[in-house]
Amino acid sequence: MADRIRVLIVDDILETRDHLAKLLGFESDVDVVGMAPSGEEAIAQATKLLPDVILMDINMPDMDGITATERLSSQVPTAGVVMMSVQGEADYLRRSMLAGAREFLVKPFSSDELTASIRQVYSREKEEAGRAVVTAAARNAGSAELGTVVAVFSPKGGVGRTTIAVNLAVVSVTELNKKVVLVDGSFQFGDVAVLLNLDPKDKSMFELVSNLEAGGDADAVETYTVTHSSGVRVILAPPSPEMADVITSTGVKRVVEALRQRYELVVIDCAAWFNDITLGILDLADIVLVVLTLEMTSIKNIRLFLEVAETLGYQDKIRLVLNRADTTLGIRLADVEHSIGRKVDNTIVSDGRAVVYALNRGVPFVLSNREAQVSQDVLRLATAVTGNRQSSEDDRKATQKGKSLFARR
């Protein structure tokens, strides 16, 4: 018999609690184990009942849902919280995530939205708990060392995230001799295929996840990759945006787990927004490269992301990468670090001519102009990410010539 999801409903309105309980009563895999009218009562019941998922209203008189969620995160860490609110503003979403909520539903929502959120949160929490056990068991059994998963992310578009991800993957193969797979994680409007001049045809994440969801074997994952001339294996985004709707967080996690068993380095170009899939990728990643630029909007978004990242436990695997670091926009590196409360780990210079020329040709600049400072900066980033202790001769020469304007000394 399949596991049943134990749900606790928290809302100060009796009619709402009863309505939600009735909706969930039609689901064969869901058990409503309790209902609470307040935040205090929710904490008391959750510590006793140990539910899998808690439906939490955000506005309650004695203790609001955000405060209750913060306390539950430490007292009942195994329970995933789905926040419910009539307000859909970004500030409510951000505060809920900072408190530890894993989903956010705006009232009124449909029965399908409700059950989908519950199942997604349950699956995510269960898989995250099981992944650590499986990984430890595999290593204890003497299995080959798992590859490093690097997620390249930015909470703002237009900062060069995809360009960095593509060139990082390519230089790791050509200069550091790593076995690398690059995943385009921006499933609606991914640009990896353009930057590498590849034709998606019938090989993309859409076909791969569809195959896995239909019961396919994860061992066949490599048959859905496209090989670039540099030697990088690539899993492309679907050729049509609507195909992204069928790609699930569970399917993507299975893909990433299969890839890390076969490749030394898995580079994932993430979409520039939070959703279930992006959070799943960040959960799995060993290193999260967070890209920012010397612009106030980028700095503001990075500061907000770092707050969320600390709550989600990502802070130890984040490395900040300042792109276009030598541009003169009136903002200094010291100003950036003071604003976000954290040091920048790596810098990459701006070289519009080399970068745009490479982009328009579909040839990564680490191949077309490997002597350029921007290429050497990406090589240093790859060296740091892969833990490669032997820098190339070209890297040493570039270091002797001088570092980029904001390079660490």
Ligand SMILES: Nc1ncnc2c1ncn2[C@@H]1O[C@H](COP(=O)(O)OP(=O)(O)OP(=O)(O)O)[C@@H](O)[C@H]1O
The other form holds:
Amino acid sequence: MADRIRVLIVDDILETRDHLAKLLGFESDVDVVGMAPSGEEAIAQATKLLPDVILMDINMPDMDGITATERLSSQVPTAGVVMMSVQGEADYLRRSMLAGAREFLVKPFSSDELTASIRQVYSREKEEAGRAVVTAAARNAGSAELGTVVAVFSPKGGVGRTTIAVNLAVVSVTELNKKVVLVDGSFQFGDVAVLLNLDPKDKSMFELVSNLEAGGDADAVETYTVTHSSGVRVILAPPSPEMADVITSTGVKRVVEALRQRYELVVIDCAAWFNDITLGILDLADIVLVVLTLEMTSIKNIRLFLEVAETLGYQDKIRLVLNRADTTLGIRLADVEHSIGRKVDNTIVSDGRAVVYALNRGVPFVLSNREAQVSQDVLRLATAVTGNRQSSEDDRKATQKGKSLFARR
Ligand SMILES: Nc1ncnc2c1ncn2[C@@H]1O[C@H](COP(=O)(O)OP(=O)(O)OP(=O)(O)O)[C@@H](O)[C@H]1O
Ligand SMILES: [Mg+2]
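Show the form predicted together with the named molecule, please, the one above being the form predicted alone.
What follows is the entire complex, opening with the chain shown before.
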């Protein structure tokens, strides 16, 4: 028997409830399992009936739809909420999303719009539940085989992505004994070779992807890595910018998939702009370190990025890393957090001397200046993304509670 979608209707007006129930009565894949006239009653019924989808009116006396949705997202997380409103303003939409609604319908809507929304929310919830089971199973059973992919990204250049990616990769080998590969994902103007004082010769992402596209085996991936004296394996950016054109998103994804089967940690220093390659990497990543600094332009771009990240379903894997955290220049951390609507997960101090000295010598500061605060900060970040992966995820989930937003359309 095909799955039928179990729907709970919540609206304070009796005629509206009846009308919606009648409309849905024509659909062969939908079952209206209950109707509630208030937010309180909705929570009581949803807890008992465990519907797949809840049609929720936004304006109700007593408890409004937004409050009810917030409660439901923690009490009955398996139910997807479709919010209904006579007002279509952005603020209503935003508040509904933040409360955990998955869809937003502006009254009056057609029966086609209604059923399309219900089906979409239902299939998304099922997809997510499936993914959660697969991920949990992979973690429990096969976690030994699949490494953690960490993408280091920022929507603005020059904020310290390469500095952080390189030192994170190195310290994970030297202090945490992980098997690590670092990928320079800035294919046109990659700086990893300079920071690690490596000579690309004929080993780079260009040769690797060209080989794969010519039918080469993914097993060959290791032969395209260059080994740094710390033990980090590195896949460098092509030696000249025009070679970057040959690198496709599919090629990069195959490389990352191959690497995560062979290394415990895959660190990718991403480019600072959105294209299909960056998106492909962010999609595959288990953790996205979003680097920001205390500058207005950086903060503005982070805010915009976080909005996009939410629609792409990345919000649970993002960790915000504030670089040069102690150079405030009049902007306070608390204001930034307020402005972007979430907490910074890690901070790294500014240390011009250690960083520039390391850069000029081609020796990462976690090696040349191990005791410095900046090195300790990177070590703490490495511990969070490797050793304590589970607990840091739990922490984030706790702070994120009630913030499940629209999934990808
Ligand atoms: N914590 C820090 N303390 C002092 N200087 C830093 C710190 N982090 C980065 N820098 C300096 O800031 C500059 C930019 O850093 P980096 O190249 O790592 O940024 P990026 O985001 O990778 O830039 P790009 O967009 O060019 O790839 C460099 O000169 C670097 O030495
Ligand atoms: Mg860089």
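Residue numbers count along the first chain shown, from 1. Keep in mind the model is a prediction, meaning the values are calculated, not measured. Rigid core (definition): largest C-alpha set, two forms, superposition within 1.5 Å.
After superposition on the rigid core, displacement of the C-alpha of residue 100 between the two forms amounts to 2 Å or more. Comparing the forms between the two forms on their rigid core, the Cα displacement of residue 316 stays under 2 Å. Put the two forms on the same core and the Cα of residue 250 is off by less than 2 Å between the two forms.
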